[in-house]
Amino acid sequence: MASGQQWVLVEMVQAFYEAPAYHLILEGILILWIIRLLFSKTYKLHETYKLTEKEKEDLIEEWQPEPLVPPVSKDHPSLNYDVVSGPPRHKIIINGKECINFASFNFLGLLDNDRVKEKALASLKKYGVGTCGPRGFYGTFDVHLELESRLAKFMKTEEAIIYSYGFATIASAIPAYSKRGDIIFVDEAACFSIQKGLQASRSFIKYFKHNDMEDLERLLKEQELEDQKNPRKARVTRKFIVVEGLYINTADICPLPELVKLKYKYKVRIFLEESMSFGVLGEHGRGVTEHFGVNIDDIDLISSNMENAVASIGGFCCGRSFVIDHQRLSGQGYCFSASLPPMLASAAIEALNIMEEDPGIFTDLKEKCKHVHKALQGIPGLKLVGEPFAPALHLQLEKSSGSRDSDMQLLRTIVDSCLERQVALTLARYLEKEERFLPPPSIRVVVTVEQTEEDMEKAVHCIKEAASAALK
């Protein structure tokens, strides 16, 4: 063993003598560099120059801080708003003037319903104002469980989950299921809450043209070819289609039967946002699935807020139990926000009672929507956008001036003129710099069951006169 080690040592010495000179020099330099790094300091102390008090004062006077926000004109609409006094019922008081309400999403007129208010008041006396805790931290009250049970029963699904904020419902539901690496096919006209949910999911987003099923199928076929190239990746990549039942920005309906066919053909999941269609469409107000006669089990997840037809606050998702239960651990708005105040949950339960007891209310709303839709057609200079059964229609300029600000000002003139005549309308508002596809400026006209034929005729007459004066 010793002789073997001596032989290795002899070989090393011999190799050292036989090595080229440049090789030995290079190795020597490297060894010296390593020794220097080991024993040298990791940093150098630089001499600091101490400023005098006068120099410090001069520097402070010269410094100009960057503005925290960009400058905003005092005439900006967000800084000059109309003030409402009292509940936004059928007759609403704006800036001290009573007007007919064609602006609030109180589709079924339940906001000022006596039964709803009595239940809310009784709940307020029993539970107090708020909850001061998320659902998992002593924020679950018995009325929350009752409301979830009633919503599931009303929608004919296995389970439902409620959120305390309508906007956060779909914005929390999407990232609860779709993660980085997953793929979402979404309509270009999707509302802002959906856009925020897509952003939070960090998934790969593919937009298809609004309600264009051929364009959607083209994207699905392209993805199918990509999946064939990498089947291992395709097996772990989830794919979703996200649409609205009744689009808030365009007031038209999604072609749900065609979407269901594409779902099964290309093996994707469907998320359906029904804030504008729940409590509006269908014989019993169950939304787009009932409107088209589509089996609700064909939709993987349905979400809606409770701030329109139900006239409360918050939102809900419904579907199969294993799908909904996942949100109780992954829905950010559910896990981290204080739960819905019990009085608002009680109000929503009573609203559901009224909807179940009087399904004729949905027929009345549909007829009034058709009446307003027909009456608003053919106004010179304005273009009506939306389905005849949509409760929130859009009036856009037939010819744009080329400037969005100028178009908004023209439409604002029409709205102000109607307000002077005691008809309350509103402009559709968007976060212009954040919208993925910014809709054109429009006046939103909202129809409710409380509006009489006389109210509707007066509103249409005011809009025509105001448009004639502003667009001449």
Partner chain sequence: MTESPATKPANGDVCQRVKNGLKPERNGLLKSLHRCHERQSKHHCHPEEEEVHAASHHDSLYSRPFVESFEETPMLVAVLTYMGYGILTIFGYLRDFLRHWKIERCHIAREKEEQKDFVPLYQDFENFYTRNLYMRIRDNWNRPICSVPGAKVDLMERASHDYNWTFEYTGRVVRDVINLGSYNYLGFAENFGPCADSAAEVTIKYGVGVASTRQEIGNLDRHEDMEKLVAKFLGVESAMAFGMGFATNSMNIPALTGKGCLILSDELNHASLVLGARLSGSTIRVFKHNNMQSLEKLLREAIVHGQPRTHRPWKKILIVVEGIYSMEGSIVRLPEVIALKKRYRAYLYLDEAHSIGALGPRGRGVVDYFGLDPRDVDVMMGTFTKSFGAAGGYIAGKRELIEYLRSHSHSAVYATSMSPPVVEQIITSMKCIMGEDGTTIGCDRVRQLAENTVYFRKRLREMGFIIYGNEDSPVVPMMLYMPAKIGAFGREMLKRDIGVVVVGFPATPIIESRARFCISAAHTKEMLDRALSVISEVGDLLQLKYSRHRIQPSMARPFDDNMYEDIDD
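Form predicted in complex with its partner chain structure, per the form predicted on its own context:
The following holds one chain only.
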């Protein structure tokens, strides 16, 4: 071997000697040329790109930024709010006119409940208003611990965690688990706080058609095939389904039993947002799981706010300790925010007491929902959207008048003329440019237990008259 190599070397040297001089010179020049080409070009590029200080100053002088915010026209529909003077209870004073409230999400009428107020007051006398700190730094009060254990007990889960803001609850919970590279399957009708949670998680988002389990299964199958192609990646890619119990945007219910089946078939975890269904559905107000008789342990995480049925402030997540405990260090809205004012936690505890003592309240609510749902059918020009047992329904235009703005205008006249006749309704508000799938314009009709049959008759009558006047 060694001698063979040596031989080649010798041959090369010999060839070098034997080659004609012009050949050697030519090759030498060529090599030099290549070297020059290699180095000169990049050098020159740099030279031309560099700006002089003067040029930089000119550029800085030249730059004109856009205004911080674009101007808002004076007649922007959402600029001027309706003003509520006094408490936002069953009889509500809007723009100086007393109306029956068909717009606040105060489903169980606990907002104006004397027992709740008393408990809040007692708490105020003991703790003051604010907590002056996040949960970690002396912002955990005994009432927070009590509320958490009461919520866990109420929902029959291992653990619950409370947030100080309803919106922040699911929006913090999703990114606590789902990270970059994970996959989330979401219903198209998911509410805005879910959308923000998804965005904050930076995961891979797949939307399925609203309540369409076939579409979801199609996506899950696709993903399964994908996983088989790349099993190493699949082993670390977490998968979640995020759905709402009762959808705030469509007032219908998620098919939870089918979702649970899909969960075990495709090994995906389910996060369930129950702000509209907690304290509403089920015999004891436990929400969609109780409504369908689904084992609550099959749902990985349930979140809800305490601002609708509970009529306090804040939100909570509940589920198995294995899942929930993680948020105590990873839920951004939990760790980095001041904790819930203790008086609001006390109010929520008392609300839970009332809900536990009298489950009849939920049957009552359901009856009223059914009644209103039935009565609102068949208004000419308007279409009622939602389940018969949903307490927050939508009235949409049967056919659009052409543009979203004019539809909104039309619905607004209906709302205004109802206000005129002392029935408080409101338009469902959305950020039109920000919503992933913008729901059609609608009037919200909220049913609460405080509404009497008479109130409901009156409201339905008003809506009918206003609609026929506006939609001639």
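Superpose the two forms; the largest set of C-alphas matching within 1.5 Å is the rigid core. Numbering follows the first chain given and starts at 1. This one's a predicted model, so the numbers in the text were calculated from it and none came from an experiment.
Once the rigid core is overlaid between these two forms, residue 437 does not reach a Cα shift of 2 Å, moving by less than that. A displacement of less than 2 angstroms separates the C-alpha positions of residue 420 between these two forms, with the rigid core held in common. After superposition on the rigid core, displacement of the C-alpha of residue 56 between these two forms amounts to 2 Å or more.
Taking the rigid core as reference, the CA displacement of residue 66 between these two forms comes to 3.0 Å.
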